[in-house]
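Take a look at this single chain, the form predicted alone, given in structure tokens.
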Amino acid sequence: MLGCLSGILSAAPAPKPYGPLPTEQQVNWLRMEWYAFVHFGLNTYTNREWGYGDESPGLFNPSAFDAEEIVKTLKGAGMSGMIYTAKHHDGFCTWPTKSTEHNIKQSPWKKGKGDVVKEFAVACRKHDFAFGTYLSPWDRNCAEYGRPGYLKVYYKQIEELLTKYGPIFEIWFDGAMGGDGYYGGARQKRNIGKADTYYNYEQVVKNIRRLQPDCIIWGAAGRGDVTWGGSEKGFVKYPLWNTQGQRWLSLEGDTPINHRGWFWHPGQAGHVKSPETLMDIYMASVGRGANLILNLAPNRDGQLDAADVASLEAFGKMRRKLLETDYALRARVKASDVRGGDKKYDGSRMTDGDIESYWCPEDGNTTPSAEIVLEKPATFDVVRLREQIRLGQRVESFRVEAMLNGEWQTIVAPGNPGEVETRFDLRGGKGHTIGNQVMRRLREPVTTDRLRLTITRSRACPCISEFSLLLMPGAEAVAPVAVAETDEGVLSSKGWTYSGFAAEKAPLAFDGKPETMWQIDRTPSHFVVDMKKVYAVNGFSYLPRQDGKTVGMTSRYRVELSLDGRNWQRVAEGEFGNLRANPVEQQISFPGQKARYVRFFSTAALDGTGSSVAEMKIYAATR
């Protein structure tokens, strides 16, 4: 009894929580790591990004829908769960609400008694995978938006969304925050001002956590769990904070698998990203810190594309061999200083292969080592590490050292104050933050079986969970995803010539390469193709430009065709939605006419005036 009495009293206290702390919710959140964006709708039938909300509701008609057949490919690929559209910025619902007639009831599809949001949530509980909702604010339909009336109509949707698909896991606000669209017939452009005032997110919040507690809740004007990683490409800055101001707030990196974009469009099974750049997304994303929703898109039948898909399956497979052998698990571990001498503490805990236990020093220690003996040298190229985030993020920056040839060489140095990991600088990063998990790439595999990890700079004494290491696996690994070749019907521009605005730079805009375009300081603007033959063209492609910026991006455009150059006829007009957070190549197809003559206009631009076009394609029918 007083052995046991004697046990209890030198137990040493847990360290005290530093900063913002995470809710169950957001831990339970992290640890799924990653899930799917599915984005099915009307766009799907009209070949957009963002309807304008004049859109008929008898476009969508799937023939061959079957969401458990999605929920089981998902999950196969190894994926957590996923997140429906239910309502996009066109404004059409998706599931029978009584919020607004334009719904699915005026749908053809299963003679309007369908409900697509039920039969994903079904699907999904059927299948232990965990199911959530997207539900824009932006409102292109309705008449009522912009004003008052509209969020009745807003919390309305919300209410249904969360009391009868039983639990969502996650329900996802983008930040759209008005413009033109149809409103009723008004055809308007309407503003919204402040979007968190407007849509009044504090009561929505208070009506989510009312409705459904465990829920989390991304965007929502920063009053929510989860917020956007800065990108649509998937990746976030490193080093990562969870922190706002005295919130935990967890960051998730979004991007689709194909590179035309979230919904699904004519064409586009040669654009899937393959599965080695979709590890490069996962690392840059998950490997910082941060969740991966990667959106795979139904097509106008309803299933998932099948070179989307392979792609997918291959990634799955590189991923769970990534994480199947955890070399580090057993390692014996000496550490410089162990809170209180408990063993509770004690350096091991990193390689225990339990993530709540943890290694920590004494308080005030903030640079302390541990030293990891393996049990027989192995190699990897991967390092992995987390904090025990239940208790803050503190970690500022690492050292990790590895024995090689006699000597301790260092495989991931300690990341300086100012410094920032964009994009894809996988290889030979630093060791900044680590919060829920960092995985460092190096630029080489090392074959070692002893390593040292310092922590170099600590906000409070740090609190390690997890000391992993892994190999990335090779090409190997992957079966060879084939896709379809999708350029057939891209007219060659060779030989032709160019009339119009900035004529002399037109020929950028057709010369294959993306880095160049043709650019012009004025809004509206156009240019003229002489195809000097006579085709019968049915599309054309735009890439808006890619050296980062934004300004001149064609956001509105005509296209017009001419068998002679004088008498012209319009056969598209529109806009190229999402391109500031989404910057891909959008394809526009329209009944087939002959034409010699393409003249296209940028009438629209965004950040002031300025038009440019870094690629086009035009389309004719070839049979």
Ligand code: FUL
Second form
Amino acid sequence: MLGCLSGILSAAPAPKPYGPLPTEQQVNWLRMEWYAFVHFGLNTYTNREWGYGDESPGLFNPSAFDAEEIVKTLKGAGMSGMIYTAKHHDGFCTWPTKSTEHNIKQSPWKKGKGDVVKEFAVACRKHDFAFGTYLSPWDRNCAEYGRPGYLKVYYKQIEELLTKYGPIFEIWFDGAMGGDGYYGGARQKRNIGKADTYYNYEQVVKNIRRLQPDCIIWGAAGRGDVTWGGSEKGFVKYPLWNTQGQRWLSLEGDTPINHRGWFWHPGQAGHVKSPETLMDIYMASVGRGANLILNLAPNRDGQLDAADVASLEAFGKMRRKLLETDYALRARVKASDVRGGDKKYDGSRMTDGDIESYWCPEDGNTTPSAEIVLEKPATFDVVRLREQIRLGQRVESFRVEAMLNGEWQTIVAPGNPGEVETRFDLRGGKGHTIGNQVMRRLREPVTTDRLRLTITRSRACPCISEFSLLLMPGAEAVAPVAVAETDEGVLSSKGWTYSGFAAEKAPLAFDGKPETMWQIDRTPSHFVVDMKKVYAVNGFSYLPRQDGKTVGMTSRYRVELSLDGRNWQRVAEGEFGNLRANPVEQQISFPGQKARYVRFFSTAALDGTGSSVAEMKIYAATR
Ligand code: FUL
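Given the form predicted alone above, produce the structure of the same protein in the form predicted in complex with the named molecule.
What follows is the entire complex, opening with the chain shown before.
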């Protein structure tokens, strides 16, 4: 009788949920951690990041595309799924859509009977790999873009993708709206006003919920389930709150594995991000409570480049090794406060390996602490914590101490309100939010068997579902990956002279220093390079201004060559795409032509007048 009574007395009620809560779909999505972006379409064949919309579907003809091969590679690295660009801004649909003629039926690939979306969807299903899709709202091909007529086309495309290819785990509604485009031959600038109003995202979201209730919606002017991490570098800012007003809104960090951009570009092999850099990006996205979408771009044959794959696989191994052993698993925990003295909320719930169970103090206690005693001393340099997010995100800051040489020493200091962490290669960062998960990397490994966790600020009694200790594997744990910069064919600028506008600043574009630049408050503008000798010039590269400003960032160009400095021949002209979100080096090549002089025109710029070049390289055939 007594035992029965005490049993009843100690059954403490669960804490009331706090603030906005994630949907079941959002919880499941956060558990996916990282997955691939796959950009593959006409841009793959034109060396562009943003197609204008007038590209011929005839260009799309991969000789060795094998969706299953790609899926196996991505899954093998430990990714949980992939999102494919079914249509990018150029409007080319890589599935046989009924919404527009500008689609894969017009391509020679599989004699017009191909369907890239289907091949990826089928391969993903076969390998139990989540499949998602990116369908650019901005369509630079469609004549009706900017008018009500386009919406019929666009809604049809959404419907086709969500009804013909099985479950879609996530659909991306990109925010980019460049303005100008081909638009059925009009070659105009089209303004759509507010995206939310023009696309009627309220309705779009409703339709998607009806067609695929489990599909996570990215973007859609903030009406979706997930939003942009804020840069295309992959990392998100910390502290991270999954709440926006009354809604739960999670973050996704996005970045390409290759510095050259989202689509495949010739010669990109030397520009892949190293496994260590990928780990830093992972720690600054997943490790801050967001998900990471990492892009791999198939080449013109339809296959992933060996260099990209090598780095992906090496990072995948590193990540596996990092997560393999949790040194705090089954540790004994003595908490300062346990809700109702109930075992269900005991401190040891943080170390039981079950991310659903959690430690929780009494209501009103927002600063509890817990001592964690490991089975035996362990060496670690990453502390991972999770909150039981089904009850809302609560913790604002925390401290972790370790018993070292008989004294408590702080290894993760509590964050202060107002501090924002943006650096992505940080060691020794502070303890702010926890949310779905936070991984804090220490300055160096420590060895101990006793730790103390203190919640220093929380919006309601904290519900901590996990406390883990991990050890970052050194780079030696993974096979070395050669990521040499290949600068074959780059001409040395020694002895060159310059003329044209702001000619005295032109050398700054050829000095190898991204922080100095050729710049003038004028568009169009140009400079001339006298290379003093004749070369078979076959390309150039352009690095946009790197000072974080976009005003006067050259976005369109024309290049002319000359043997004598008087008679010029135009060899290249076009647009540098996606500069605002991802101002990386762009390489343009053209058939080799003999020249001593190069004239570079900056014909349009972002955000007002101006012209600028941080760095430029000129390429020539070496033999
Ligand atoms: C951006 C686009 O403009 C880029 O081309 C790329 O697709 C990236 C993922 O989203 O907004």
